[in-house]
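First comes one chain, alone, set out as structure tokens in the form predicted alone.
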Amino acid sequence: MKIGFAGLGDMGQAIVPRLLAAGHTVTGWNRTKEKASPMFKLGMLWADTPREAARESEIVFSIVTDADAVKSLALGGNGVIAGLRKDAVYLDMSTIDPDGSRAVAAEFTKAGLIMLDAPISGTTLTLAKGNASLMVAGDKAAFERVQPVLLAIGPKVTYIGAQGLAVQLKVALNMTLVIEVIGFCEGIALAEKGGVPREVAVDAFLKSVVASPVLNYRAPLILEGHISDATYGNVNLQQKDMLLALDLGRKMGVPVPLGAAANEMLNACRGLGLAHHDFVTVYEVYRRLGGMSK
């Protein structure tokens, strides 16, 4: 199929090769063309605007940081909405405020077009291994049309329901992920301060009932001391999602006390100048607070 792709950051550059490998033609757009250069070597075509990327495409994807970025590329005279064909489908994979996602989708509906929210759960590592999962919400018939293409990105594709529910679920999922990883860091730090060698504690955790995929690929960062080099999700990026969850809880009247506590540890990372490290750097914060390092 002919596919347009807007947003060629780390995740976009992990997704596009999978679409190309599946035989699709991909035309990409990014605010900074230079960042897209690795994709040109794989055969990706270039568009000067999101509108141009959408014009000849049967499916258009976007994945960017926040709701403002989605609105900027999706709406307006040079946006996806201006170029999307009536028989095409636009899927936004960004993790943003659900109400913001619904507002953008409403503009597509007014124009007689289809937008789905389709956030992806995974990192560049899980994408490379073919283990990413996608959650999709909106028009079910449109979902069924694009599902075969989504399976080229990841093997687990789930239809969630009405517009906005997939991104709402993704926000809840990301909150849980942050809580889980911070709990892991806290447990390892506690065991280590008590005299258990770090590598022994990590190995025991990963063999226990608390083990999970996210701990399996973040644990080596603690052991090898490469936290600052990892790109799975830095503190700022994870806190963006955590703040979405806290705001969602406030709006809906749902208590999220563990989320609030986890967010405070992310604040501590930022206060110590660790905001651009993978958020498993919380482990280092626990070590410092526990008197195990500077």
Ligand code: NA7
Contents of the next structure:
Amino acid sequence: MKIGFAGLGDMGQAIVPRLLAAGHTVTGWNRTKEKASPMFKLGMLWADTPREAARESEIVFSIVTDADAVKSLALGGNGVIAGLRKDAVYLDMSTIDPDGSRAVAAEFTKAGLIMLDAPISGTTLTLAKGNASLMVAGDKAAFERVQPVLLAIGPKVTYIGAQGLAVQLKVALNMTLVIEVIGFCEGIALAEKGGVPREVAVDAFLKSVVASPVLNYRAPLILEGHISDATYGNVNLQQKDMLLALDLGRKMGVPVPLGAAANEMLNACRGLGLAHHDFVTVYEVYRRLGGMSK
Ligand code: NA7
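How about the form predicted in complex with the named molecule, since we already have the form predicted alone?
Every component of the complex follows; first up is the chain already shown.
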């Protein structure tokens, strides 16, 4: 199929190769063109605007930082909306607030076009291993049309329901992920202060019922000294999603006290100058608070 793709950050650059490998033609756009170079080597074509990326495409994807970024590439004279064919489908995979996503989708509906919210659960590593999962919401018939292409991105593709519900679910899921990883960091620090060697504690956690996919790939970072590489998602990016969760909790009147506590630990990372590290760096914060040397 002919696919348009807007947003070639870490996630975009992990998704496009999968679409190309599945035999699709991909025309990509990114705000900063230089970042797209590795994709050209794989055969991706270039478009000067999101509108141009959409023009010939049967499916258009975007994946960018936040709702403002989605609005700027989706709407307006050079946006996806200006180039999308009536029989094509636009899917935004960014993790943004549900109301922001619905507002963009409403503009597409007004123009007689279809937008789905389709966030991804997983990191660049999960994508590369072919284990990412996609949650999709909006027009169900459009979802069924694009589902075979989505399966090239990840093997678990789930229809969630009405417009905006996939991003609602993704924000809830990411909040839970952060709480889980921070709980793990807290537990390891507690064991270590009591005298259990770090590698023994991590190994035992990963062999216990506490183990999970996210702990399996993030826990090794605290043993291998790669925390500062921001391998899977830095503190700033994770806190963006946490703030979306706290805001949803406030708006809907749902208490999220564990999310609030986890967010305080992300604040501590920022205060200590660790915001560019993978957020499992929270472990280092616990060590410092617990009076443990490096
Ligand atoms: P990255 O690697 O930080 O990439 C962010 C992308 O978003 C990158 O392509 C940026 O373009 C783009 N961006 C950011 N702001 C804008 C604006 N205002 N207009 C257009 N494009 C913009 O993030 P990830 O790929 O890891 O994550 C992307 C989303 O997936 C995010 O919602 C995650 O939570 C999940 P640039 O290259 O800087 O020009």
